[in-house]
Amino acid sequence: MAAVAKEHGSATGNGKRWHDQHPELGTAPVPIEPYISQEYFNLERERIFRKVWLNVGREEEIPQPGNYLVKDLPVCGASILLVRGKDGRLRAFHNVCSHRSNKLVWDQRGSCQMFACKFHGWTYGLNGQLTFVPDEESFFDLKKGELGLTPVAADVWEGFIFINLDPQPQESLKEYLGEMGESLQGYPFAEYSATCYRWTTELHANWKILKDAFQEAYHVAFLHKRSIPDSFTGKNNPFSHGLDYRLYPRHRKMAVYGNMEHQPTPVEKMAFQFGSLVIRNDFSLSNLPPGVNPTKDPSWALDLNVIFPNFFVDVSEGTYFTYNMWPLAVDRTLWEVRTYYPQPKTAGQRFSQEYSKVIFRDVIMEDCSTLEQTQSVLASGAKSHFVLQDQEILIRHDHRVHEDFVGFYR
């Protein structure tokens, strides 16, 4: 699918239908079957997660030689060992000993100078080479030089670490990200990554149910009326219509409206004085790179960026947050949430970040409240399709991209 929707104006109040710009997507209801079908889930494993670039962390997590990170990927039946070598190079390996295929590193993260298997003591250097085999003389024609850890393709974009489990990836990470990656160039990810708060939870819902929930703002006026009642809705935009939508061959983005007439509470006012919050209404947009808030709409709050298949990186002024949705089963998902801020220099800045973190937590807890309830009734057969409206175009585009990879209906 060719890149589309390169330039659009605001959709707020002008009656424009975004689907008119994308007739290839159609407007028909989309099927529920991919959310409940074991056959479809198996195809996703093989044709998506074992073939494309996947975000597994940030460079700040393994900054020094000897630092390592283990990322278990049940959807791929794999465990990945990421390590910073003595030469400073980032490498990735299957976390599997070459002797009897024991899981080599059991800790999630740490620092060391070598990796020794707990089963029989086979030892590997930070570069993955096999360096020591106990009782080596008892083996038959052992070629240690050919028995190092199995490498995995790894690369870094804007400080984010990606891996590809295909032994011969068909394209580089830069090629895979394409125009989406280019649109975020210049955003100060490194500066804003000094402080990170994390949440992780396992939900009884298909991973696409989670993904869909964050690819539209139609729900904001209803689901978030307690936590952020008018931060993203206003009298001129009661249903939080997106300011701009951009669809790429695999990825997509939405510029999210912020209510400039929102009246902060006394606590919010205090937090606004010392830092940046997604819900604030006094952004200084001059510091943003050209690809962020592409139409430069003054009522912009944040950009929602969806990198296929399961990575969200949503950027605002002074802060950003990420989601990773990792399939565990057709009806179970591991959801990782991270929110990032610059290093606080004063107590006031720290207070602002803590307040922002708590508001963000409340918002995502409200989002969680619908996901398992949705999954619990999908298999009933009461409905066979989802009915999507114009502001849910990112979901429709995602369905098209999934089908391009999976080919379930072909």
Second form
Amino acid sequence: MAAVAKEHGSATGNGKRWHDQHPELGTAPVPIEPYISQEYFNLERERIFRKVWLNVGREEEIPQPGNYLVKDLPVCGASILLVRGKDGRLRAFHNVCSHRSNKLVWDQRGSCQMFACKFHGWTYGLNGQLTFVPDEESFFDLKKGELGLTPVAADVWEGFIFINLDPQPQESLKEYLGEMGESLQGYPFAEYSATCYRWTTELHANWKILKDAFQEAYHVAFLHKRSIPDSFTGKNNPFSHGLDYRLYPRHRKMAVYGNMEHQPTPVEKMAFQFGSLVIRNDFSLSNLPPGVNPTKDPSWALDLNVIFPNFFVDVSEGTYFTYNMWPLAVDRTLWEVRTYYPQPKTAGQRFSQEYSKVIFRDVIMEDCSTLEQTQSVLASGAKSHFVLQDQEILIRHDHRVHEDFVGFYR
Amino acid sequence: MEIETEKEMEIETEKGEPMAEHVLPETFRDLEPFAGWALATEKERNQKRLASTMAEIQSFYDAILPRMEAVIAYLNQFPLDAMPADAQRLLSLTFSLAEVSTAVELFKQPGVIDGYDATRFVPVHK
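Any chance you could show the form predicted together with the partner chain after that form predicted on its own?
Below, the chain from earlier opens the complete complex, with every other chain and molecule after it.
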């Protein structure tokens, strides 16, 4: 399924189009309805978010037995409790007491030996078993062994924790990630995950508006002309054409061009001198694994890896960043942004990371405005479709995958 | 000590208020007028940037940028997790340089041009 077309990797353009490799996608405009329809949103909840593997965190967040993490999933009206057991195993449960369904754990993270419900004191072990019921004798035929927390399927890929709300997942996490998972094998996620900076924001936009914006680079030369004027565009590639695109059955990736003649600002230059940056200044070919920068183009900045439905793992050299887009309503999205770096050993490296996250954040400030401005006029009916060009093929593919799951137009 | 105290009294902050005592390592006393930028969290640094005029931002930028090589060389002698308090403040000053750099070098105004409301983009980290 993965299409490899090295001759298309040219940043200068050679008359060939990525869409030629994927005639099944067509070239027609794509409908706006999925971004504004409540009916479509309801189907996404049932047919996507209740069915597929969802990234909810990283293993570093709960390293020790007793460590727990709560992940609320408003789109499914669910809250998930992730806990590291005394046996070192990671387990996931619905965060719901078996008595009268109070939310069991209210804080976001912590460490404990057992979970006691605030409402009536029902108590559970780290393995989810119900261990204590106050005034147990007053219940009727209470079978404590059958009243543990409701388990949720959980698995880990490269340190990323995924859960699946389907009581019987259709496939394993490894099968679900398929070639996308394999392509990132060998990337130093563990080393680069020592330091994590995180932001969250609630945007007034459909979650797919966010996804679309971060799976194309066409906008860079315009929306980001002040913040990153020459990092991802250059004389030979004024419109930030991708070096490589790969489409998998559900997931997809793009290798993003980096301008070797990028002129760093004074502070950026200093930051680079003391550490590494999202915007690469050192274009010597790296030791990154074969699946990263797959064409091994020297003018490479980073790979966008879009894991269906709502998880981006964008990898560069010395750093990577992730996005999780969580739908709250048809026109509201909780967006989690994280940037990861190796452990800084010196003040200079720490300064470098600070610069890197500030420029990263300010670029995103430009994106966020556009996302909300777009959503604010989508329901006007002025347009019924988005017009996509060749370099927006990942968006087109996403529409196709959505329809495969949702079946709205079938 | 008393003589030092007198010297300390001469140092003024940006707002012209006398500083009670030195807050930065001795070699970097020239940066003391900008000690108000020594803030512990990204949120505080970003708020100060957005609440400052470009003249204030520019004067801080101009003062610390030429000192950065020396600042980093000085700070690099300490383990990151065991820095004396004055060095820690100096380090957070460098973070504020990172914070204001985009205002000076890219946007020519304190905030991101056509940018999102920064208070809505909430750092979970420090």
